[in-house]
Every structure is written in C-alpha cells, then in structure tokens.
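Only one chain is given next, in structure tokens, and it is the form predicted alone.
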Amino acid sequence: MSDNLTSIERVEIVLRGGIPDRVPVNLHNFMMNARASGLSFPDYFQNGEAMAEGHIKAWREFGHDVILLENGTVALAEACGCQVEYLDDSAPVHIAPAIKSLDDVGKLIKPDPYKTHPLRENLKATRTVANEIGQRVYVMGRADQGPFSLASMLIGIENFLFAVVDTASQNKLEQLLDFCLDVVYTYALAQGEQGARMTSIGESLSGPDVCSPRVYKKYEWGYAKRLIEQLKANNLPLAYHICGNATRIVHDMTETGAAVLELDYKCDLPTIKQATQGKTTILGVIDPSGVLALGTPEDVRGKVREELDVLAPGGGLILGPGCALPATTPVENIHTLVETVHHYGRYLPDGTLIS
C-alpha cells in the first residue's frame, strides 16, 4: 500500500482533528540511536551531530513520521547547575541539586540556551535534522523538563514535595516554579528556532503515581497552561508528557490546551480516547519496554491492533512508545511496529479504520 499524504500533512491533519491516509508514527527512540552509534553513550548524549546523524540514520531505516529529538530528561537541570552523571549504558540521570534550599532560590541563575552545555548540542542537533530532513519528516525537538519536574531537580526531590504540602513555603515555591517557567519556555523557543515544528515536555512527577490529583492540580496545571498559552502565541505547539497511570488526571490534562498528551501503557485506553476525542491528539501508548523492548514481533503486532482499535477510530492518535524506548530494543520489533500500523492504522474518510 502506498502513502497518499507526507509526514508532515499526516501529522498537521491530525493536529488539526482531521483524517489523514493512516495514522503517524513516532519513535521515541534517541537510546536506540546512541547504541547503535558505536560512540559510547556519555560521548553521543554531550553531541549534536552524532545524536542528529542517529536519528536520521534511525528515520532512513524504519520511515517513522514524528522524529523526536532529546539527550534524556536532565538537560535543563544540567544546564541550571545541577549535577549529572554521564551514564554508560542509558540516558543521564540527576544526582544532586543546584540549590540546597527555597532560600537559595534567588541565586539560580537562568541559562542561555544556545551557549550552555549541554542544550546548545540538543539544539544543534535539532537544527541539523530540520535543515537535513526537516521537509520530509516531523520533527519535534524536546524542552526537556517541565516546571514542576524541574524545580524538584534544582533543590532536590524530598524538599521539593515537602515544599508542596508546606503552607509556609508557598511563596518561594511559587518564586523557584515561576524561574522554572520562565527557564523552559526560552528553552523551547529556542527549539522551534531551530526548526522544529512542535516542542514537548516530559512532567512525571506531578502525575497520580507520585502526587495526587489535588497536588496536580495546585501546583503543576496551571504552569503547564500558562507555558502552552505562551507557547501558542509563537505559534509553537506543545506536547505534554506525563509517565505512569495519568487517567485520573486526563481531563484536566487536556483542558490545559496542549497539541498532544503524551501518554503511557499504563493508561486505561477507552478512558483517554473519551476525554482527549475532538480536542487533543494521543501519542503513544506502546509498553515500550514489556512490549517492545522484551516482547516478540507477534506480541508488538498484537499489541498495536489493539491500541489501533481503541485509539485510533475518528483520528486523533499518533502511534508510537509510551516512553523512552530501552536501548535494547530489537530492530525487528520496531519494523513491526511501523509495518503493522501502516498495514492496520489506514482509513475511511468517515474515520474509521480500513478492516
């Protein structure tokens, strides 16, 4: 079967609440491409032309329509000071604050995107995928963390959530989340500056596996709102990310106004299709890991014709991992899970799915 619309007018379609040929593909795959690089993992994460060289040689294998570009989900953290450790064997991760306390919190200070390490190299790696491929492939370039998820980062996790449930703390928390927004909307622009079409944070820590609805609602919804209200006035879109179980909290999630909800496996799928139908797209929801990471081709298959029932009648689903794929993801596994969805995820002009 051939394609009848680009990449980029499949994705545009379904952005727009539309109905493309098939439903997209993304690869959340930039673990895969440092493995394959045969640089070693803390050479390739510190690297824009390696980590671009990765995910177009990943694109010209599997022909995937969304290509989202990051380093993992320390970046921002890093580059307010933070420290990071290089990993050999998967993404970096945090190891220790930038600030000990809320009183600290004036002394942070906010980086420039396009001279600190290490998002001037996730930026040029973006720049180099748009200007190399940019026409023929959506390209979504990453703004690392969000608010909520990064200020725990800069003074640590345990302050962090103690700092949200303490009433005296109110506003210097609101002080450091404020500095948070302001740090991941440059970031952002920063990414669409380098041609990417669409812009994402990742916000897991707000979500029902770690905090509660309420928290979530006080303390993280409202920044998410204000960053896409900002976003969308450059003309910007944004896509949302929270891990785990976020169907307590979809609604509110789509409420906040972002393009896309990045959502996980664990999500229960009628329920996100009910509450994101004709106002926001769904990326996701593949186990990345029990299933496309440790499954077999039969399993990755099966797993997506059940997704594609689901999700994908009336439009609004771009198909792809939940999260991060392991580095150790089969090849085989992925090129199943693009020819499924391009075989299966085709359709009628009413939205339905070609049987």
Contents of the next structure:
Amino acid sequence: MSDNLTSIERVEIVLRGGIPDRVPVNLHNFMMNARASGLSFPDYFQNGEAMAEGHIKAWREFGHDVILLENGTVALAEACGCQVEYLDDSAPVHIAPAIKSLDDVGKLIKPDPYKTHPLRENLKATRTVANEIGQRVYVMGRADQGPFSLASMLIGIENFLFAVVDTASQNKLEQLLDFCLDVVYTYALAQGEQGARMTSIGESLSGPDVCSPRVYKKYEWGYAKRLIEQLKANNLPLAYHICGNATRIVHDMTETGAAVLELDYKCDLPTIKQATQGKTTILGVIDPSGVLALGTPEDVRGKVREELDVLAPGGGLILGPGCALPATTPVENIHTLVETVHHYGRYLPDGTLIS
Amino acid sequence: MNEELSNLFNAILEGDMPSAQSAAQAALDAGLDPGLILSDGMIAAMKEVGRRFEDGDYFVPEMLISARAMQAGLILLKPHLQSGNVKSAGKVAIGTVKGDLHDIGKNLVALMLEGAGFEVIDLGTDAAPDVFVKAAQEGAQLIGMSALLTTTMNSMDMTIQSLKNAGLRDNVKIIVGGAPVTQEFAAKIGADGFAPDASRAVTLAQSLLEK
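Given the form predicted alone, corresponding form predicted together with its partner chain:
Every component of the complex follows; first up is the chain already shown.
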C-alpha cells in the first residue's frame, strides 16, 4: 500500500483540520526502545545518544509517523530536586519530594534544561533524532509533566492532594503552580529549539480518575491554557495528555486550545470524538497494556479497526497507544497496529474511510 | 442520631480534621459508648464517603481528607475501645507488590478498610512474596495486593504461588487492584477478587470474609 504524503505532511494536514491520505500513527514506545537497546534501563534513560539511537532504530523498523521523545514522567521532578529511582525494568519513578511543605516554595530553584540532568540528555536525544530523521518523521518532544503533576511531585502527592481541597492553601499552592508553569514552559521551548515540531505534557493526576472536575478547573485548566498560549506565541503546538477516563472533562481540555489531546482507552469514544471534532486532534486511544502488550495480533487488529470506525471519520485523529507502551510489548503487535492503520485508515477526500 | 455523633459524622464527611477531633472528644465526654462512636459516627461516615465516591461525587482528594479526619478521631477513641467490645471486621494485610513503589492507591484502600472497621497491617511498597506469606502466617485473613505497573503485575502471580507453596493459600482470601489490573487478570492468577477502586475494595473484602 503506497502512501501519497510524507509523515510530516500527513500530520500537519491533520493538525490543520484537513483530510490526509490516511490516519497517521504514533508510538509511545520509549520503554520498548530501552529494552531493545541491550543497555540497562538506568543507563539508557540517562543517555541522550542511546535514547536517540533507540528511537531511530524503532522508526526504521515500524515506520510510524510521529516519534514521541521522553524518558518517563520524572525528568523535571528530578531536575527540580526530587529523589527519583531508576528501575531495572521500567521507567524511573518518583521517590521523595523536593520540599516538605508549601511554605518552602521559595526554596525551589528553576533548572536550566541545557545544564541539568536528565533534561539535557532528553534534549540531546531530541536534537539527534531531529537532525538524523526529522525531515522524514514528525518529532514530538515531551515537556514532561505539566504544572499540576509536577507540583504534586515537588511537594509529595498526598500533601498536594490535601492542598487542592483545602481553601487555606490556595495562595501558596498557586505560587507553586506558577513556579511549575515557568519550569515546564522553559523546558518545552528548549525542545522546540532542539528540533521538536511539537511538545507535550502529561497531567494525569488532574483527571477525573483522581480529582474532581471542580479541582481540575480550579488548579489545572487555567495553567494548561496559559502554557498553551505562551507556546503558541512561539509557534510550538502542544499535545495535552490525561490518562484514564477523561470523558467528563474532554470539553474543558478542548477549550484549552491544545493542538492535540492525547487520550486513554478508558474514554467514551463517541463523546470524545464529538467534543473534539473540528476543534483539536485526538492522539490515542489504543489500550497500551491490555491490547498492545498483553493482547494477540488479532486483538490489536480488531481494536484498531473499531477505533478507526469511530474516531477517524472527518479527520482529527493520530492513532496509537493512549499512554506509554510497556517494555515487554510484542514487536509483532506493533507491526500489526501500523499495518492495520495503513490498510484500514485510508481516507476518501470527503473524510470517510475507504472500506 | 444524637448531636455528638451527627457532628462527628459530618466532620468526617467534610474532611474537617479539627472538627472531627473535637466531635470525637465531645462524644466521649458525653459518655457515649466508644463502640457506638466508632460504628455510628466513624464507620458510617466512611461508608457514606465510599458511596459518594462510587457515585462520582467524591474523588481521591475528598476521600483522603475524610480518611485523615477519621483517623484523627480514631486516635482519641482507641484508648477507650476495649478489646472484645468492638468486633473487628477482619484482619487484612495490604501492600504494593515487589518492584512497585507506588503507594497512593494502596494507602487509600488501607484507609478505607480501616474506616470500615478492619484491622489493617500495611506491608508498604516493594513487598516481596515472603512478606505476604509472613503476614498470612501471622493470621491475616485477607491479603490485598496493589500494582501500578504492568511490569510488576506478575509479582502478584508469584506471591500467590508462594502462598500456595507455603500451604497457606486456603487460609486467606486474596484481592488485587491497581491501574493495569483487570478482573480477567485477577481470575487468571487465581485471586479471589478484583476491585476497581478503594470503595469497592471495601465491599469486596466484606463479602469475601462473610463467606
């Protein structure tokens, strides 16, 4: 099956609200790349050259349209002084906060992404991938966690969740979120400078699987919107990720002005399609664990076709996993994902799929 | 419900820790039976918190502050609770399995179980199969295992095997949960049950220990 467009053209048409030749494919495969590298996970995730090589090798194998560059969810937290642990078989995890209470927000130091570990390694990976294959594949950076989730790690997740429902904490909490917004913005800009065409943030803690829509609106929505507007002024679009079932807030997420909403398989597909149609692009929403890591190729094929049928018509879709692929995801399932989109995700000019 | 108990119930429901403490103290000062304060003031309030969570009115932060308020009241009440006059709902050992350091979901389940009158032994995070086996040897009736990573889900399977090897599998009920865990996975590894959230974990624990 020949493609008429390059990956970059295809993605950019979708982002403009147009109809390309077929649905683009994204992989969220940084842990698979680590496993395939032959290095230990801790060494791999702290080495920009190795991460770039892993992404390039995977792209040569799978030919996906979008590369999403990251080394987990704690890079900014580590750079801001949190204790993290690099695990042997998965992405690094947050162990301890940078500050003990909201009274210590003034002690936080904003990291320079070009000088601070491990941000500089992620930037090196972005630069290398962009230099080597950035004219043929759409490179997306990850400005790590957004302000809400970063703030939760800086102060400790339980402390943070107490604070979001304690009105007495509001001023100090906003001070912390302002700091985090600045940190995320600076790191996001650096990714654009290093050749990423888009950046992205994860804000899963603010979603309805954890927090109420009221808390989301009070402490997340406005910060996400500000970040998106600031980046737009620098011609850098943003993909906005919330894990779990974000159906209840998908209208609000759309209203932030994000170029892309990276959504998870737990969302109600018709609802998210309707909420985003003509306004933004959905990235996702295949289940990375249940279907791609643990399912059979037949399961993958069935789920991809099912999601294409609901989400692809009229454009506005980049298909892929709605969250990170486990390291142990079978390569065969990824080939099946890509091939199924290539075969069944082709558009007619009116935006319907070629059946 | 009398006024002291009603104040305690409402303070826990609102997650107001200072009010929960003062209401618990006021109930004790009024001479109310400590067992009644626990059952009608605290456990009843946490049950309502769980109901609101299942209905989508409460979320994790609301649950956390309610559990914190309940615990603050319980600290005042505990010295007055004599063994024998309050029946424990059961002895539960709960932990995040080996390789996994996530604890917020596990902590929430532990708090909700405590709020429902269970005696809870917290095995912490990165808990190896042997740790669960030891808890079963020491009389835990129910084992709760949590995993947030797909890579650590297999530790649940290994833990159940270890309990079998130790000849303890039939002595305990086993429940599992966490973001990547499903009912199908629970059945596959031979757990007795799966719950998608902390509130339903309590209902599950109650139904398993009633059998």
